[in-house]
Each structure stands twice: as C-alpha cells, then as structure tokens.
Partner chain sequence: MGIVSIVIQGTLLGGLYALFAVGLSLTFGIMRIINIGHGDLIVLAAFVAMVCVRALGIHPLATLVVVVPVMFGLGYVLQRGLLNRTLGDNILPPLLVTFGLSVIIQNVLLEMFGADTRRLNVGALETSSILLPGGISVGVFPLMTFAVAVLVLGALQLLFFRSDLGRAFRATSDNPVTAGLMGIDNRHLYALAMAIALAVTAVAGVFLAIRSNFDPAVGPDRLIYAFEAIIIGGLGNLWGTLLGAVVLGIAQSAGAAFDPQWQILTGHLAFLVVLVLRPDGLFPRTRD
Amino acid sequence: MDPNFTVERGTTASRRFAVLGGVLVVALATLPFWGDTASMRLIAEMATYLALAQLWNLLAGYAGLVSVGQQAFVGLGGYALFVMCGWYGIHPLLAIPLAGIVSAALSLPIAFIVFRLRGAQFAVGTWVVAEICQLLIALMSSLGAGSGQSLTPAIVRTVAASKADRDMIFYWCSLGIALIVLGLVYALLRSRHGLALTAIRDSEQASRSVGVDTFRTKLLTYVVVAFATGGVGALIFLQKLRISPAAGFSLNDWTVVVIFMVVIGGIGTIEGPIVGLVIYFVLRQLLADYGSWYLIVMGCVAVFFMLRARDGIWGWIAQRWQLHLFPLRRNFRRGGP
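Show the structure of the chain whose sequence appears above, on its own, in the form predicted together with its partner chain.
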C-alpha cells in the first residue's frame, strides 16, 4: 500500500457528536444533583433499554441471529442476582457482573441447541428456550416458584442505607451499564470480529467464502450478548427489588419492545437503536392513557418500516446527510496524519 495513505475513521460530524455526547453524558451523570426522582427513574429505564436494544441489534442486525428469546437472559441474570445475594450473601453490585457470567455460561448449552436451527427457525427456537427457562424456574419452590421472590431489606440496605442514596446508585449503575454496553458494542464492531460481523450482515455466504469463520463469530457474539444481557437483567431486577418468572421472562417487556425500537430506528447500525429508543419513549408517553394502543401503534409503525424503509429512520438520515456518528468505516486519506 502507498505509505502515504493513513487510515482513519472519524468524520467531522462524528467528532462534533463525540463532544456533544460527552456533554450529554456529564449532564446526565449529574442529574441526581439537579433533577427530580421521576426524571431519574425515566432516564434509568431508558438507559437499560438502550443497552438491551444495542445488544439485540448486535445479534440480529450484525450476526444475523434473530433471537426472539433474549428475555431468557434478562430473567436468568435477574434470578442469578437474587440467588447470589439471597443465598451466598454476595454484595448486590458485585452480583451484577457475576450474573452476567452465569448468563454467559448458560448461553453455551443453549447455543448448542438453538444453533441447529437456521434463520426464522432460530427465532422461534430461542423463544422456546426462554419459555423453558420460565417454566423451569416456576417449578422451583426454592426460588419462590410462580409467585417469585423479593430481596430482603437487609440485602437492600447493603447497597446504601437510605432510599435516596440507593436511587442515586441505581441510577448511576443504569447509566454506567448503558455506556459500557455502548462501548462494548462499538469496540467489538471496530475490532477484527466487527469486520467479520459486518461481512456476515452484508452477505453470510460471501463472508464464508473469503474465510470468515461465521460459526465462531456468531457463537462469540451470542455469548457476549448473553453476558451483557444477563448483567442488564440483574440490574433491572435489583432496582425492582422483586422478581417473578412472568416478569423476568416477559417476551413483551424484554424483547418485543426492544425489537420495535431497533427496527424503527434502523437495524444494523449503532445509531439506529438510539433513535428508536427515543421514539419509543415519546410514543409511550403520548399514548400512555390508551392502554395497549401504544403497542398496536408501535407494531404498525414497525411493520411499515420493515416494508417501506428497511434501514429505519437512521438509515434515512444517514443517507440523506451522509452522517455517521459512530464511524466504523475505514477512510483512506492521502498524506500523513
């Protein structure tokens, strides 16, 4: 290669966005000192959903693993935290990453089974696995069976003595986990694996023919996503202080909503799920008084996007303004840095 070429990925827009994003993060991080509890709760919820959406997008949008069963790992992570705190006295905050490890470990035998199924069959297969997890846990009386269990006040107090302090810690954890997941996804996509993943997204057959080990790449992605999803699940139920099979393995809460966000925002990009997240929460707020209508509206919007604008809102924006806020593409530039 011409030695005078340098490889860079940043664009002017992405550098401006990085500054803006930094400001936003600082503003959000200081929210507990100037905002009210309601907005803290909303931002925390948005942060956990941002993490879930990024993770599902990594699976479905890049690795081609369209899972409808990610609620399995949310629930398993949640239950893992309750077991570690309740039975073994592990500190709740330490239990979050440990729950991720448990979830990743369980994802291996699950992958052994569901990876036998292709495409749409894989989707339903993951769903069956999530159902099995829910049914099995509902049978375990030591885990509270069908009605679930709560964290004891003693355990809750180990996070912080006062409720206000706990709210603050949970809030920062949510924000932190969203940033970690975002960073993890971005780093993974920029790595060698990311190149392989992008190749699989564009054409699995072609990428296999140029020597990408698609099975290993997919398995790695599946396990990493299970790890992070388990951690997010653990945090979600640590905040709720209570878990039950129906809540932990809820298809609607942990998968349907997440898929809608990603599809509307734009699948196969990092920016898309962020856009979809904002739209989801706006719609939910607007239609809050109309019962399940917000799900009907979201469903219609998602179907519309899949039929008419497959790249979602972000796809349209990116094409119109040539905008890439998380530059993954390597740009070749003549001359030294």
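Could you please show the structure of the form predicted on its own, as a counterpart to the form predicted together with its partner chain just displayed?
Keep in mind that what follows is only the chain, not its partners or any molecules around it.
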C-alpha cells in the first residue's frame, strides 16, 4: 500500500455516536438503581428484540437467507434450557449459552435440508421446518406436550432468592446479550467474513467468480445466527418461567415482528434494526388500546415505508446525508507531506 495513504474505518459521526452510546449503556446498566420495575421489563424486552432483529438482519440482509422460520431456534433454545435445568440440574444462567450450542448443533441438519431451496422456496421451507419442530415438541409428553411446562420454584431460586434480585439479573442478562449480539454482528461484518457476506449480498454470482465460497459463508452465518438466537430464546423463556409449543415457536412473536423492525428500519444495515425497534415499540405503546386497529395501522405503516423508502428509514437517511454510525467500509485518506 502507498505509504502516503492511510486506511480509516471510523467517521466523525461514528466517534460521536460511540461516546453517546457509551453514556447510554452506562445509564441503562444502572437503571435498576434508579428506575422502576416496569421500565426494566420494557427495556429488557426491547433488548431481546434488538438481538433477534440484528441476527435476522445478518441472515437476510447480508447472507441473502430470508428465513421465515427463526422461531424454530427461539423455541429450541427455550426448551433446551428447560430440559437442562429440569432434567440435569444445570444452573439456569449457565444453561443459556448451552442452549445456544444445542440450537447451533440442530441447525446443521436443518441447513442440510433448507439450503437445497432458493428464494421464496427457502423462506417457505424454513417456516415449514419451524412448524414441524413445534408439532414434534407438542407430541412429547416428557416435555409437557401441548400444554408445555414451567420452571419449579427451586430452580428459579437458584438464580436469586428474591424476586427483585431476579428481575435485576434478568434485566442485566437481556441488556448484556443485546450488546454481545450487536458487537458480534459488527465485528463479523468488519472481518474478512463480512467482506464475503457483503459481496454475496451485492451479487452472489459475482462473489463466486472472485473466489468467495458462498455455501461455506452462508452455512457459517446460519449456524452462528442459530447459536445466538437459541441463547436469546433461552433467556426469554427463563424470564417467563414457562414455555409451551405455541409460545416457543410463535411465528408472529419471534419472526413477523422482527421482520417488521428490520424492513422498516433498513435491511442490510446495523442501524436499521435499531430504528425499526424504536418505531415498533412507540407504535405499540400508542396503539395498544385500540384493539384490531393496532395491527391495521402497523400494516399500513409497513406498506407505506416499503413503497416510499424501499431501503428503510435508515437507508434513506444514509443516502441523503451519508451518515454511518457503524461504518463498515474502508476509507483511504492521503497522508504524509
């Protein structure tokens, strides 16, 4: 490389955002000491949805794998936690990453099936696989069949003796897993693997012609996303203390809502899911008392933005003002005399 040039990955906006983000993280981390329980539960829910949105965005926005069956790994992660805690006496917090490993292991045979499909067939195939997982779990009497199962009070008390302490631990775990997923996605996209993903997103055929192993790259992304999604699912149902096939493998709760956030915010960007998350929760808070109108308005908002801003809100902002809070590109700048 010419010594008169230097490579910069950050921007002025990203550095300022990093400072503001650090302040926000500190404020959120200390929320249990100055906030109320309702605020803690809302932020914890937002954190888990942010993790799921970033993971789906990595899968669909970069690897081109538009899955409509990610609820399979949420449910499998949740049930793995209940099995490890109830059958083997593993501590619930330790069972969270182990549930992720179980989900990642199960994603390999699933990938062997769905990776034979392309485009809309892949989307439908992942949904069918998730439905099959739900039906199989519902037939297992040892897992509570269709009615599901709950964590026993003895297992719950191993997290913390009092409910207030458990709420704090669950809150910090939710915030931590969101930050870990965000950091994992950002680091992955800034790596050589991220360059391969970006090439696949732009043109899979062209990326293959320059030596990118598209199958291996997609498979690795799929397994990593399954691992993290399973861990998030385990944490979600650890907080709920109960799981059932309908709740664990809910298409609406764990996939449709996530897709709404990513598409509205801007698919293929790290900032997009964050913007979509804020919009979704604001709309939910404002329209929650209006019954069916809530869903109608959400649908209209989705259609409006898909027609007027096809790259999502953040995509429109980035194009108009060249603003990147999580810069992924390498910028060459002339240095020296």
